[in-house]
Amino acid sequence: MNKLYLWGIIITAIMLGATYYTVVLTKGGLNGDIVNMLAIAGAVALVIITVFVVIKYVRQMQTDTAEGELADESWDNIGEYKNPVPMGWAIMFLGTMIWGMWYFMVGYPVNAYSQIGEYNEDVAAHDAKFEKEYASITGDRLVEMGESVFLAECKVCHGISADGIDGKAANLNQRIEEKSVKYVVEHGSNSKLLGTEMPMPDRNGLFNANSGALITDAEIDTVSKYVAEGFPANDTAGAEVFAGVCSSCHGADGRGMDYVAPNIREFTPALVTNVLTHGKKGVIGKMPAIDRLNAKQKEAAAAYIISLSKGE
């Protein structure tokens, strides 16, 4: 026999053996279930025809030799012959798709069971079970929930106390300070505050109403301390450039208006809600979006918040 054929027999043998002892002999077996049933007979047939495809090719070049018609392109003087494709890849390429067909269909169809499917089926079914069992809940408990969540998903950047870990995050004991109110009239946002693209304009698209005139950086400045300090009623010359340049859309009290601006007094359960679903960038960085929380644990996360910055 050609030593090529006995290798080749010698090593199918090996890795076939090596499939046995890992899933017969160390994982217990195929337990009947088709998928991992399938998964063998695909790792034998990709063994096989692994061994069968490099003896055929390593005995081609040790006793073929190139005839036949040369195409007429060629590239750097290297030519293509015109050779029609070999018996055997034209059987696999078949078989193959006949294969793949089968399997998508018959032997493990895209509607048949799966772990993930059912993963996904029991947390809808969770979540179901959890909005029908705490929808009704409100008030001291709402916000002892909102603790939960905050603690399980939140605190990581904002830190357990929310004063965002030396501005690793925001500080959400108060409803905003004044570098990020500077930011955002700078550059503007589009944050989904509102629940909806309602981007504001950068502070190019800013005119005071009073002047006539862009805003200036001493009016950013003014305004950002202003809106960062809770709108001190002794700040004339903040409520001055507000009024002018803000009240608009935030409204004369910064509570913002529906469907123009959020509010910029205080947190909402709206606002909250709305950038733990779509995330927020800000002078900080980008808060991702949460997408795992369910609509009733942005409500009680939403609502701890408030009662933080209230100093509730």
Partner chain sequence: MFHWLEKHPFFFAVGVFVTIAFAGLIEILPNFAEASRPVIGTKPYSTLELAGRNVYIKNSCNACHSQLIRPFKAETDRYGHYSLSGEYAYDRPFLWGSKRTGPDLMRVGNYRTTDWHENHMKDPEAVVPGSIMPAYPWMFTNKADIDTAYAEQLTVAQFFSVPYNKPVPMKDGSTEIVKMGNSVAEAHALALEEAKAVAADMKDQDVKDAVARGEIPEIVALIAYLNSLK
Second form
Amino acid sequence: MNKLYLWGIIITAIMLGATYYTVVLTKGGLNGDIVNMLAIAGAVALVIITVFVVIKYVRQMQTDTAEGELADESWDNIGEYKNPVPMGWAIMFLGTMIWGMWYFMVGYPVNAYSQIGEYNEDVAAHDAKFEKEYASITGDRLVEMGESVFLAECKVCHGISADGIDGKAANLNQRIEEKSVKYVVEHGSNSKLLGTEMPMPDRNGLFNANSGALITDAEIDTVSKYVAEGFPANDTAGAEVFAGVCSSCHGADGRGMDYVAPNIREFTPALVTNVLTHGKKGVIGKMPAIDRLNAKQKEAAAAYIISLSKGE
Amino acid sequence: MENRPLEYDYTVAKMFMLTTILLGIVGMSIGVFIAFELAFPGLNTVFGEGLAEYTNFSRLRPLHTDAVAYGFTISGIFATWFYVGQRVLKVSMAESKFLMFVGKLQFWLYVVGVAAAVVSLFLGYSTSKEYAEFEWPIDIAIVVIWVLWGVSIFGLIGIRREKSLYISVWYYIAAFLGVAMLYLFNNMEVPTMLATSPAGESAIGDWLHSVSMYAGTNDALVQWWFGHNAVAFLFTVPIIAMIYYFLPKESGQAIYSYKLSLLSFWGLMFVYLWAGGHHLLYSTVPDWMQTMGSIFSVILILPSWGSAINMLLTMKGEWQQVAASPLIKFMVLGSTFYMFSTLEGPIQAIKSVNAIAHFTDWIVGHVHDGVLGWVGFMIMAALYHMSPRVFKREIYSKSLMAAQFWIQTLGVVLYFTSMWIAGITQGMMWRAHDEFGNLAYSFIDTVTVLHPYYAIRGVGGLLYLVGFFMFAYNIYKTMTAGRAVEESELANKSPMGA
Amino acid sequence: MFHWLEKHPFFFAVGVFVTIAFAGLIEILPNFAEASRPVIGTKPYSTLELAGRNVYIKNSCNACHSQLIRPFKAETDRYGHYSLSGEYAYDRPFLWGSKRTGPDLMRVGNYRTTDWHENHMKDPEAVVPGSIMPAYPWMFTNKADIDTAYAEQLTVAQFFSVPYNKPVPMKDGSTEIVKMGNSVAEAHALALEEAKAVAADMKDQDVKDAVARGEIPEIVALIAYLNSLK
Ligand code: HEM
Ligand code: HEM
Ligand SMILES: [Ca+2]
Ligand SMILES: [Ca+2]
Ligand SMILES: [Cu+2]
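Next up, the form predicted in complex with the partner chain, please; the one we just looked at was the form predicted on its own.
Shown next: the complete complex, the earlier chain at its head.
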């Protein structure tokens, strides 16, 4: 075999190997996606055609000789043969031109195709496929799905381990941090955590039923620690303040009351969904609403977060 | 008088050879630097936090593209024109004081323009449009320089002895006209100092600032009508002008087919301009315009390959020359890369393929197949061929040239294979959904996965740059230490040292 | 014919010019009027936002970031609704970009917030480990160029009839007015008012102090611009 062909095959093999490698590198590979397949087919065609067409001409350099009738003119001693154009080239040029005209006028229905129409169909197919599947996703599978949502959407802010990256966003491994509780008690909160407008009053609206006075600085510190640490049974001072100030709304155990105040002891699907729907503004910063998630994805994200704070 | 051989005057050609080499070094060094910045972002601040404003990736990227396009490539085009033009028209610059003056004026204005462009880009003056970043005063300078070049071209043609225009001249004329038209329309800007406030204040704010005459989708259309054809009329048309002269000249072979030259030229002129829509696939421009861009891109394969095939066939039966001469190797491999990128481009212009390729490194790979393997190789080959003739000295070292060839070829191969993998991988990852119908990857996952390929690309670029320094050194030594040569040695094949 | 042209350079040049020129007309002109019509809900940029947009251009953020969401499921999942032509009616120049080294930013105002941008622009790696985006700390001290942004507003209002100080229709049927100052001083006052709202959500004390003094650091303008991308 000629050395050239060997080189051609080696180069082609390298490029095809590289292309194959890209497919393997991607989760799901070609994924049944027609766009992926066409792109890979294009890449493969590109390598094979170029390599073997070039080899064809290089072979002619090796074996053929230049000949033909020279034109009369020469420029700075450069001559010019009157050779005809290579037939294959001419046919293909003509062919692509005819194809182009045909495609534009007839093959491609000039105004009937619409990329938005194509998109709509694609989305409909995608939704139909997953809508059916969603119903059966529960329990551990739901947590798994939530993790995938979290890794794609949330980790830029909350960090890959959901720790809030040094206080840049909420640490989701626990229900709430001390400084957040303290801030909320001092300044109130108004983030539609219940899904509707339902603000919590600031310290000027928080009475301690036991003392009959407004909540004090010391009491704020005590109760913030108590809430942030997850209502420890041995913290009687905290429990006392909580019972006096907070329980009327958040319930005796801090698990909230419908339409009154949210659960501040643990994450609930409703709470997370509300945060994702309305966003949240607090002492740490502002979390945007993540509108593009559908209801199932929000539910899944909640399941994942709940699993985190349970220490699993 | 009539019988005395013509003494061509290469003064202006030499000046532009110098800027080709200098700006090539500048542009490619920045290219290598920004390539490594993507692999190792710490390099953004390697010159100190204080200078990072000027040395970070985003500030430097336009400097790279403009230095190689408007610096290296345009200098190369001018240098070869002031060489080839005289020879194929059989007329010397020395015959016209006026043309000589215009040529030198063009050069010095060009130097001033380049300096202004570099400083303004460093300072962050940019209109953001790719390959048209310059603010309006530099646009004006560019137009003046371009008009002067036009005067040179048509002035020389006006006093020519050779009645009929050689193929290379067709392409230089086309490059001149194309760039003039495109550049003017894409740079229609209104300087903001023209506005007056209701309170009567005028000349408010920065006098260099301007706004585009076009908005949104229209601006995009004009920009990519320009951008695509800037590629055509900077990186393709004038480079074809070069190969049509330097390959037959160096090899002593006659052009394979006049008819093929003719059809390729007019085909290219006709088809190229329609293909700009392929930069706007799936954007907000109407579907029919996008489709037209795709169709013409596919048709464009043939007029592009026509020239390349004509060149390869010109070397028919001359394998021993290819094997023996690194100079011819540059040109033959250049044609091959030209074929590769003009098939790659049309494939990437197919809508479904572009859905993956657009916005990824596969495009960057495509770009550099063309600019490194074709533009860079051809310009260096041209300067190698010119050097013995303008300096009257033998090329300093053939073995250095051969080493350079292999190093740079390896560089290009590393560049395009790494970007091929990076681009297709990223394109596929962006599209991937997982078993739950969620996006499979967050954006950052698709960034970190590219790290090794960015590193390999950087190495590839570095090899190419090393090769370019070898080239610069070889030319420098040719000028200063090459053996003086006789006129008779210069008919075809360039004389080379060992 | 071609042989003749090759001997008559003037006609040769005319031939080339005609061949290359008319494709452009057919490709560009038909859509010109239509594409420049704004869709409902698209507002002109405020002075501060425009100043921020110029910071974006000055630093070539468009070298890495696109602002064009293509109609693919994967893309609308990631970035939101696909782009519409009229949404760009006030973009001079357009900033679609051609390379996504970083994510698309067309609607980043919907899913990132002031404090996040603040952390991210100061040190991307600290927020997004593995990020290759450069840090832009000098934006916290460089001052935004409000004068030039104001000159730009005046220019587009005078030359291209961009509706400043006029009611613009919104999606919910209401109208909004984007104000533009009558003088440089008034433009500064308007920009500062907006800057204060942004700075209130920021953490950097130097920036807050600067705004309190009446200065506007580049980062404040840039964030105002990023937040406006919706
Ligand atoms: C038949 C000829 C060619 C066709 C049809 C073609 C097509 C394309 C396509 C489809 C893109 C990508 C647009 C996108 O998705 O962003 C592109 C980009 C590009 N091509 Fe080509 N290409 C051709 C030849 C060349 C050659 C020979 C060169 C250089 C020597 C070149 C240089 C470029 C450059 C610089 C870009 C990047 C533009 C940007 O900044 O986005 N192309 N080309
Ligand atoms: C020494 C070798 C070179 C290296 C390492 C290099 C590296 C780079 C890098 C890193 C980019 C930015 C890609 C990105 O944004 O992801 C780039 C862009 C570009 N370079 Fe180079 N470059 C080199 C030589 C050249 C030469 C010689 C030319 C032209 C003659 C050139 C033309 C371009 C163009 C047109 C772009 C813009 C591509 C686009 O926007 O799609 N480069 N280069
Ligand atoms: Ca300009
Ligand atoms: Ca680009
Ligand atoms: Cu193009």
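The term rigid core refers to the most C-alpha atoms you can superpose between the two forms while keeping them within 1.5 Å. Just so it is clear, the model here is predicted, and its values are computed rather than measured. Numbering follows the first chain given and starts at 1.
E73 is among the residues whose C-alpha shifts by 2 Å or more between these two forms once the rigid core is aligned. The two forms, fitted on the rigid core, differ between these two forms by 2 Å or more at the CA of M101.
A displacement of 2 angstroms or greater separates the C-alpha positions of E131 between these two forms, with the rigid core held in common.
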